[in-house]
Amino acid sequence: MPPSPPVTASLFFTCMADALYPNVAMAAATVLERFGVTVRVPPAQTCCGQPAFNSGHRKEARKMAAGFLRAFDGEGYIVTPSGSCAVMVKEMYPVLFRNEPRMLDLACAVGERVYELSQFLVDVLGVTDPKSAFKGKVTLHDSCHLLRGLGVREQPRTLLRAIPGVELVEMEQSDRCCGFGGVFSVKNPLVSCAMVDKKIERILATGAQYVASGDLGCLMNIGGAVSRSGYPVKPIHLAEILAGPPADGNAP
């Protein structure tokens, strides 16, 4: 059963957000206030670490990991508009600190207060109608790190197929990886632009306006290849469609 209000909520906005994309984050925000949740957002908060991880730099991994608990340690849950970086916290924190028993029990309690933004309005929340507006085609890529990381797959849709306008389109093989991958795209840049080319053709196939995703990268990287290519497609943050004006015009 959905917890009684009032919840509370640390917005774990992500550095990408934080320095590209604030209007993602503010979408969050937005989107967790209508159904009552009380949003803080811990102000010192910095990366999660996933770049230094996913490179190999372990230590500076760590340093950037044990910021981050202290930055939520406390109670309450902890949402981010991002598959990748909750998976960060939840699976790779405890590899990070497997070694250090108080780091490792302080990084599995911070995890467990984890949730991807569509997974929270869901799972925890109980939402099935976002009461939203948005008017458009729309097709959903499923991000690697949401879909096997957290086993995310049906919770944005749920929401989507809930908003009036929203026509959701499914494209082939949605699960299929962009090509991105963070320092995958950088250390391999030929194989990342052969597999963005290919989603693209998948999603232009669809005749969707618009491509949404859980992960800011994702669609960074699916949207510097349409800009180049001038594709009639729209990348957009899965929180910017849920914070569209509430459906009848007042908040839940």
Contents of the next structure:
Amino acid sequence: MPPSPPVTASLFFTCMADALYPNVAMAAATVLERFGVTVRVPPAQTCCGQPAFNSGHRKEARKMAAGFLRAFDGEGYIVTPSGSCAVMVKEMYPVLFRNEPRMLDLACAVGERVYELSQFLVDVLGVTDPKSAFKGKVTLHDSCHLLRGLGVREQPRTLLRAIPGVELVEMEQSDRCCGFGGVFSVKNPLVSCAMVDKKIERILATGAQYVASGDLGCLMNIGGAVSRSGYPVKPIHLAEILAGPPADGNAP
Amino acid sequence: MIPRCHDFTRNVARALSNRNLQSAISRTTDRFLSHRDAAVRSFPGDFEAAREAASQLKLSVLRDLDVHLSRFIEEAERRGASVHVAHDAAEAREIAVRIAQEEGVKLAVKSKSMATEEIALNEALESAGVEAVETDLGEYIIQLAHEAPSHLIAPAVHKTREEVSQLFVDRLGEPYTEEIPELVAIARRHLRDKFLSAGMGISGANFLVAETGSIAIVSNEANARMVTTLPRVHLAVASIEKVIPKLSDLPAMLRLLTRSATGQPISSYVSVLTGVRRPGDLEGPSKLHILLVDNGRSAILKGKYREILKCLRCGACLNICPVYQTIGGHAYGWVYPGPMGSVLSPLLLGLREASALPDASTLCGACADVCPVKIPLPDLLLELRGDARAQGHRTPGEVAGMKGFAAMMGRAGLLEAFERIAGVVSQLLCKDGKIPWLPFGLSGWTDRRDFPAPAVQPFRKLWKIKRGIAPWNR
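Write the structure block of the form predicted in complex with the partner chain for the protein whose form predicted on its own appears above.
To see the whole picture, the full complex is given below, headed by that same chain.
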């Protein structure tokens, strides 16, 4: 039930969803609006700086982080369909700005407002029924950052189980990294591919039609291997399941 | 051991072409992990609180390391030990070789020690004419194979039973058998002579107890016990951060160490060795040398990587690491593999040698979750990546690429323009909405994976079209 007074949330749609999977960001907005949230889309946002930070390019990361903080300065919740990007802002910005007290304060203030989508729906809005019309056998890949960075494990499962058409089947070691790791998958493609192969093996063993996750990075990685090898499973973002069946355009 | 960290990519390719290695490693590490999980569940008391306490204890030791070391040296010498301090690996080798020569040792039996691997002691002893035989079964196997350990506690984890069987045929002239008890019996038979004729025993140390000058060693094969009590001379080699203040601190550390390593509440053997053989003692060495190895640790202690020195060498971070499970320990190119090694090796060897190691992690964080002393391994890896860039250990292409990326992301308008261009250009590379081949440094991504084509209409544009431009979006 929508809490009162009405909630406003800024959508942190992530550069990845923007450029590659706009439907995922749209789905996130749709779900939020379904629960009475007024969705704002700060237009100045670009990338949170995670790729630069994770590969050690701190100067460049600080530049992007500063841009993010400007774009989201203000009040109210910030919601994102990405565990990874949420962790970047909440946990890594303070590291990035540890020697700049003013920026550090701003980073902490903005970071406190950031929520991953399923976390926001369950923990803040108290959603127990996502009112989605999705049908299919779904297995959930726990993205590392969502799980270990934000401690979000049950929220996506709670939501998925509440959808009448969804049959949630757990895979072995759903919390084992898929091998994406951002720059890792570029710098160590051989290892990354060997890791995603193992992940796909466990996904296929469930017989699920869909593998869902709260992070587009994982889905791009798994999806890239699935697409190349033609495995019978479809990667899908949690937001798309929550919003209902995907309409058109890019699927991970 | 000569570092080969700079060859990381080649090491990985070699490891991935060895299917035996991958299945052998996943099998063993998965077993260790499930035992660990069970041991954590049945832990008497609050496991998290025990981790926190151990972490705090190690931190407090590191804060006053010199005080604890002085105490250790004083107490050990009071009980008849000779304590030596080596500032680097070369000095450590010199001291160890000199001891062997002064004691007239021709044969030394060893029990597994990462510190002796770090200072390349076996090679040094060999060139000085001293035979050094590893007596830990796994370590014995890899010594026969002329390899280095690939795991902190399971040095031969990368070998299948069949490979070991064949090795015993080739090197020991024994008949082929895949029965593990028979393999153990063969090794035992060959090692027995060595134990009885060795002039010196060389061990590592899991802990150095400052209060009593004792060395604590955990093992499951009793070989450590033989090594440290049978020969006339005992040389214990340990890095300086292994010290703990009191004997009463030991149980708390041991119960975390063995549970994290193999899932055992306690290892089969725990030796607490104090001083030399006294009149009336039935066993024990008449000479005890303790070699404390610094080798760069004093410098680490002063900086932002201090917490890596809390490491107990339990191997839990290796076992859980999906990268380690895939490539094994040798790929890391030096003594210390996995997440802890990816932090420690660059610190001990320098980023010039080992800048690839901090990148050999997806930062999934599983290692930090299992570390019994709560070392923030992903954070340390991230710091090292930052240092690698700052010290110039990044390819010009990567630096230029990242600068370009940051510039493009500097302004939404610029990004939007780029997205428009990318949408058009990608149509050329595109096949059914997928990009099967990426250029430049990105081609590895698409060797076995497709990349998604950029959206024709990025979200920011889609939003404007579908939802209109609200006042707050201007």
